[in-house]
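One chain is shown next in structure tokens, namely the form predicted alone.
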Amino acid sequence: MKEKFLASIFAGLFMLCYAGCTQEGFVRKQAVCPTIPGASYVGDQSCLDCHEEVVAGFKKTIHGRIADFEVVGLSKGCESCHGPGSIHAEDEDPASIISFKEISKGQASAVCSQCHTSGTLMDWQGSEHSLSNVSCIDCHRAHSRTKRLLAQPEPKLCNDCHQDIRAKTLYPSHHPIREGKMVCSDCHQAHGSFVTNLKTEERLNDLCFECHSAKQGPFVFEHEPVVENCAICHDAHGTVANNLLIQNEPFLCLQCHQFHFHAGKISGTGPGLEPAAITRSITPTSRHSFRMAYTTKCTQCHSQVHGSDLPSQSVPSQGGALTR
């Protein structure tokens, strides 16, 4: 019976993997550059005859200023992306040149990947953008003179697709994106990375600690979620709760921690009591205690939630506070 169960699990995983590999994202990884049979390279001078303004503007871009030694063995200029232009120069037929309006997104990215294969671009093929049918030309303009050849400035470029994230940045607590002090690429690597398109090759926490180094420690008494993943308690894009917390206190803390030496412990609603006994045990004092338990922030006592060199201790005056 156990063997049959394991066999069914492995069969299900195989089917999921097979279905994923047949999706457009995985198939598109095999896309190759379009070709123009029989054409040869003639140089940018031939392009000037018809596309004078385009070529003149292109010469001022980062692509147009590439030196010969930077592309050894490859053609540079217009034909490096649009393919050899001898046939197009003769018949002026748009079909005899590579037009990025006519080729697929996978082919467009394949053209860019002829040169852009180093650094962070090495991770492009396995990135979420690539597997989601996003192409280089969806975000970049090869003839542009903007920073990083972006089609639009950040964060507007990212917001066009990531509307759910844009909505979070409008919450009361958020990173200063809409104030113009941060952009998406400060934390995210759009071309892919080891950790879900984030600019870190290790843990998510290491990215957060680049700005929030005071939360890193080392501490004698560490808070386990801080060591594991900041996103356990925080949503970096924005939240309704303060300090980017995914939920208000004390409800966030009570997901992992129980009441301790707190007014909530004497609320008269402990385990083992019958409903009638609970009703009899709730006095005006205990009702007040229960309200106090759910309206008191844990950080009023535990202010160093990210870690401390002191153990968690009760407040000296708490015993008196419970009798009020």
Given for the second form:
Amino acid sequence: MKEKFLASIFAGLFMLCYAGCTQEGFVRKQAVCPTIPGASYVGDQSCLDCHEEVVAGFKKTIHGRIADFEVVGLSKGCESCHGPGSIHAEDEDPASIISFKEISKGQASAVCSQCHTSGTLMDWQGSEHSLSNVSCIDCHRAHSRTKRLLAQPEPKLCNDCHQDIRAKTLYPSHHPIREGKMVCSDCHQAHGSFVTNLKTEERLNDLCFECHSAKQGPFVFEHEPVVENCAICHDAHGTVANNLLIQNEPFLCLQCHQFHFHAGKISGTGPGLEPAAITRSITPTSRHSFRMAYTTKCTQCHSQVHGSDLPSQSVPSQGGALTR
Ligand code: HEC
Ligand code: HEC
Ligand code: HEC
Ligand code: HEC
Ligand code: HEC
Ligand code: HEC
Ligand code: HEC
Ligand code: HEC
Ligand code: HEC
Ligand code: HEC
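Mind sharing the form predicted in complex with ligand HEC? What's above is the form predicted alone.
Everything in the complex follows now, all chains and molecules, and the chain you saw is the first one.
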């Protein structure tokens, strides 16, 4: 009876292992679950004899509290990750049990993927981390009792490998990550799904709107780059310029717009004048305007850079439409 039971578990495990681990990836061959030839499942009670402390600690982890219905057809104790232990329980040889120190990173992920293939882990196989040989056990510690079994708390977990991003979060303008008010996974799904692992189904902007809904509009007068992609002007991790802007004004705006003098105060110049023409037409008044335009932020006049419903937000002594 017991043997039959174990055999069915083994068959179930094998099936799942087969489905979970031997599938050909889209990009490259996926690693397979390691096996222990000739070994059978003996149950946690046997491990207790020699690994008392580990077993006691394990009972307090989420995997130690799994109910049967959660893993139908699978072994749910020590052996669900470490493989069948009959041989090891006899010879006490670390080589006759699955040790995560010995197996490859891909194999380690395959062990976890026996059970974790749904939800956020559905896209794991094709994710940037998986394809870059980052494994579940780089970020999770199966025997820990930390939140989500994380190996380290965020952002340290991520920063240790992403030093360039860490450096940006130290710039003067940054999302409050280093203040502990936000974590990388507020914006990223480490298991990978969308482009650059962002937590959004489609567009980068949708992610930003979750917390900055005022920028969503719809506006009567939209600003094209804002509609297209917030990252054209902002770097979410950090910048030297204020407001997470990739460049200071007016240079930020001058990437796309031509320089112009203040309408109404200018002589012989107008909005959208080419730089060469500007130099040619400099007069005492326009020289003043020229300097003003470079030292004044464009947004001092064009204050609704993200879009507006007001067609004519006027400047003093001027009636023109500024918001657009
Ligand atoms: C009769 C004693 C005994 C039993 C029973 C036993 N082990 Fe071990 N196990 C050992 C010894 C001894 C080592 C080697 C310890 C060392 O190298 O530090 C070891 C090592 C291991 C390792 C490798 C640790 C490493 O350093 O990578 C794992 C994993 C492990 N055991 C899991 C289990 C599991 C799971 C069970 C139950 C199925 C089990 N053991 C049952 C004695 C036992
Ligand atoms: C969810 C998968 C999983 C389960 C279940 C599990 N382990 Fe582990 N075990 C691991 C991983 C992964 C490691 C490598 C270190 C880590 O990630 O914490 C490990 C490490 C170990 C080690 C090596 C010592 C160490 O801390 O590195 C021993 C011994 C061990 N496990 C025994 C057991 C025993 C005994 C049980 C059951 C009481 C068990 N494990 C249940 C995944 C698991
Ligand atoms: C035998 C099936 C099985 C295996 C193998 C397995 N897990 Fe789990 N794991 C579960 C179940 C069931 C839960 C609880 C339900 C859930 O959150 O999905 C869980 C929960 C978790 C959680 C969530 C913890 C929390 O606080 O919400 C993490 C993280 C996790 N597992 C990581 C791993 C890693 C890493 C491995 C491989 C070393 C692994 N699991 C192997 C079945 C498994
Ligand atoms: C690059 C780091 C990283 C890798 C690699 C990784 N995870 Fe996670 N995982 C996380 C973080 C961070 C969270 C917590 C997210 C949160 O708090 O919302 C998490 C959460 C989870 C959860 C909890 C439920 C959920 O979906 O959020 C499970 C289960 C889990 N991971 C399993 C795995 C398994 C299995 C693998 C390998 C196939 C894996 N993880 C690989 C970082 C990682
Ligand atoms: C406020 C949201 C947000 C937070 C918080 C955030 N990111 Fe990002 N991250 C993004 C966006 C948006 C992109 C894509 C940028 C693009 O497409 O131009 C990105 C891209 C990345 C990339 C891809 C390469 C690159 O240099 O752009 C990495 C790696 C990355 N983030 C890591 C992290 C890490 C590590 C943390 C935590 C320290 C973090 N991110 C926190 C929004 C965020
Ligand atoms: C063990 C090292 C390691 C850890 C830990 C790690 N990453 Fe990565 N991550 C990588 C590698 C390697 C890549 C592949 C591309 C690269 O080199 O940037 C990558 C890629 C990414 C990308 C996609 C970059 C792109 O160009 O599409 C994002 C986003 C990212 N990681 C975020 C995170 C977040 C968030 C965490 C923490 C939850 C994290 N990483 C933890 C190593 C790691
Ligand atoms: C999870 C919520 C969240 C998401 C998602 C988010 N932000 Fe933020 N953002 C914040 C918080 C919190 C602040 C700090 C507000 C404060 O200090 O008053 C902030 C501040 C900012 C600032 C002002 C920075 C400064 O120096 O004052 C800009 C610009 C910004 N976010 C742009 C973005 C962009 C672009 C995206 C999408 C890539 C985005 N945010 C996604 C929460 C978020
Ligand atoms: C054409 C460049 C540009 C684009 C694209 C852009 N912004 Fe901005 N953003 C700015 C400038 C300039 C500021 C400086 C303050 C101001 O003038 O509003 C700013 C400031 C901000 C601020 C902080 C100040 C405030 O008003 O709360 C947030 C948050 C913000 N932007 C979010 C977004 C989001 C979300 C998107 C995408 C929907 C986006 N931005 C796209 C140029 C841009
Ligand atoms: C990535 C390119 C790009 C950047 C950077 C950019 N814009 Fe624009 N802007 C556009 C486009 C495209 C339009 C719409 C084209 C048109 O109607 O002439 C536009 C329209 C405008 C208009 C309305 C013009 C009109 O004819 O109604 C104003 C005002 C404006 N932008 C100001 C700014 C300011 C201020 C900045 C800097 C904070 C800025 N833009 C940055 C691309 C950009
Ligand atoms: C002192 C106020 C002021 C400053 C500073 C300013 N503008 Fe203007 N801008 C105006 C006025 C006034 C108009 C004309 C509005 C109208 O005629 O409807 C205008 C028009 C525009 C237009 C529309 C041009 C067209 O052909 O219709 C764009 C684009 C523009 N400005 C971009 C910028 C950029 C980029 C900067 C920064 C280098 C900037 N502005 C600085 C006041 C200003």
